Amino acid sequence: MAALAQLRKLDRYLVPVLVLAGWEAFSRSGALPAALLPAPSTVLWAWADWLIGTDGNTQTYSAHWLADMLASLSRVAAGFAIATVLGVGLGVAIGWSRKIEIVIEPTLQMLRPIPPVSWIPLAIIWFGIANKPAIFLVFLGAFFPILLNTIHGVKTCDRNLIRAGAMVGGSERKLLRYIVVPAALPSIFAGLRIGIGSAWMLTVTAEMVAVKSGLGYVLWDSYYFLRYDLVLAAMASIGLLGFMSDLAIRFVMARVLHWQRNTTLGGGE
């Protein structure tokens, strides 16, 4: 039984291993020039130098990965934190109050379809070339998923629970605190998970045009110098950090929503 459990744990690594093996074989087959599609082993070699400076093959980026990672991570954290506070706060207000919904939601629904990248020119004019436009774009990417999921969570709260709370003398503030917001938490966390992914996508876009540091900037700069191994290493770094950010949210979610454990399909994860 223990061996079977170990095999089941290895299942999740099967597809990545097969993809990497196929990629390595195709790159070494000569079907495409190696410079255009570097093999995973070549990407790992460049990544290692970027990370710890093995042989200096990434030149100015050698041993700079940690600084680049921290630059991107700080922008994601700042933009995502602002989006979380505003998205959850405004989402609860819109979901709870019909009056606020009528006043604010049409404007938000008009802004929502506008791609965040289209704000780049205005963000640069407003904030200049620095961290602020990047944080602004990250905020835009994360805000609407968090907002919409929070509204959905509040609006789908069971009316019977709210009536029961009101019958025992619960004020509006207590109803929100002890019934509505806890009931909306699964939707809020769903919005946070979507929002953190959007935040990482937008920080790369912002770093390509608005700042001169971070993983996105390295990716774009490496493209100009035809260092596709470093481009792929930057893409892999972003994917890894996005995955770890999602894991962190899932870790918090599992503890906050402990009451869902063993009662839902996802609760047994």
Contents of the next structure:
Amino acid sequence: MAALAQLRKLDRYLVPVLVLAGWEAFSRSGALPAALLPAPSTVLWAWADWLIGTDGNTQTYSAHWLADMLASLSRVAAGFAIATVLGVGLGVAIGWSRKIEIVIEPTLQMLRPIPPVSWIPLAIIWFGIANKPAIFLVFLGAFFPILLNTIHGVKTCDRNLIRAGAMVGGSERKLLRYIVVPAALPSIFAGLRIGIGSAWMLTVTAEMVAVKSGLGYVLWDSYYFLRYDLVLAAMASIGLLGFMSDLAIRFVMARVLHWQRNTTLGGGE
Amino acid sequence: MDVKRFLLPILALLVLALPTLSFAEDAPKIKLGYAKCAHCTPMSLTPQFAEGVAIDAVSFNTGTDALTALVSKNIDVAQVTYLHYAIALDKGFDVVAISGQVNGGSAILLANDLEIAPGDWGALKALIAKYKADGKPFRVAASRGNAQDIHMRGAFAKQGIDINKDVQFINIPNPSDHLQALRRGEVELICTVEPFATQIMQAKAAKFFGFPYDQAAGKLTNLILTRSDVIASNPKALEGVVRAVVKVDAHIAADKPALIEVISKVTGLDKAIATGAVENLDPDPKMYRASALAIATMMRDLKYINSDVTAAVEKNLDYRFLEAATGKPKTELGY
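Alternate state requested, the form predicted in complex with its partner chain (shown: the form predicted alone):
Below is the whole assembly, all chains and molecules, this chain first.
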């Protein structure tokens, strides 16, 4: 029984292991030039050098992973923080007040479908090169999911709770603080989780714009030099950091929304 | 419905179109990729200058995209730079150079507030030394890994300026961002590519300093690559492609307005900018062996590539198509 349980725990690793093994075999089969589709082992080798400088095969990037990761992380953190403050703030205001909704929402809905990458020329004109346009692009990626989920959370708040609050003399401010925002939190957190994913996705685009470091920057620069092993290592790094950022938000969410921790739609633990 | 009424004109059309169809089927097809820079845009004319080969010319955003399409066998021929050629060989890709195309296109521009006369390297060196003494970075930009980057690095080294120690190098990957960087005073000097160089000067965002061609790589820029399997399976078609490139080069060298027209058409740029850009472009189908070797050496020194590819660079310059297209021996074609 214990062995079976142990085996079930390994289930989650089955698909990734199979994908990696298939990829390794295909890369080594010679069907494509090895440099065009580097095997996972080659990618790991390049990643290791980028990380700790094993043999210098990544040239100028050798042992620079931490600096690149921190550069991207700081841009994502800055863009995401601004998006969170503005998205949650505006989302609560739009969801709560019909007037604000009428005045602001049409403009935001018009801006929302514009792909963040198309803002690059304007971002450069407004913010120049280096960090600021990159943070702006990350902000754009994260802002709209957070905003829309917050609006949804506020609008779907149980009106009976608001009425009950009003009946016991709650002011508008108190109703917002003690009823509406806590009720909207599950939606807000859903928006934050989508937003952080978009923020990491936008890192690659954002770091095309004349920054000198970062995982996205290394990805583009490696592509110009056909270093597909490093391109893949950068992609994996971004995926990993995106996953860890999501874990961090889920950790906060589990503490803030302790009443729904680990529940599923079926209600089971 | 009277079917015959429709059938007859359709049959007549088919009979008329038959010679064209049979030619299209007979003519070998080559998919050719080129980048969307001022130098590269004349490649869009190759289909109309091609004889005995049907060229499908596809534009890519960068030479790297075109090279990726070539090595992944999505296209048969790619217009790239000599740098791409060395990089591809360093990665072990099967690429063979079959023709040159256009050279030049690089320009060094200075921030407007710097009081340095065009070509006065002495004054530039003194200014860089002053910045260094004052503890201020003299910021020099280019798009890392493109021809302008290597031209600038070579020219700086020739003048005794160490790009790693004397100045602060800033990589601005997209040349269309160079204008804003200069306009906002974020760099002191930039080595950029046409037509962006002309655009920057016409917008008065910077002033001309000089051309970075006085170094071992000369003014080499574009190269036409294919793969050995295409050479083995379709040599006649490749000869047709090189012949078309040679003809296009002759056409744009003799008829500058035609080149201006094609730059403007493909890039959507203003004709005034295209007019300025063509002054710095040199249509030339030759392949320059010595300078190509110099580029490979420079790239190794700069750690842009990991291995010494000079032997492969020399080995994979295949002059036979150019010889057939021009009727000249390779000794007159840059060998």
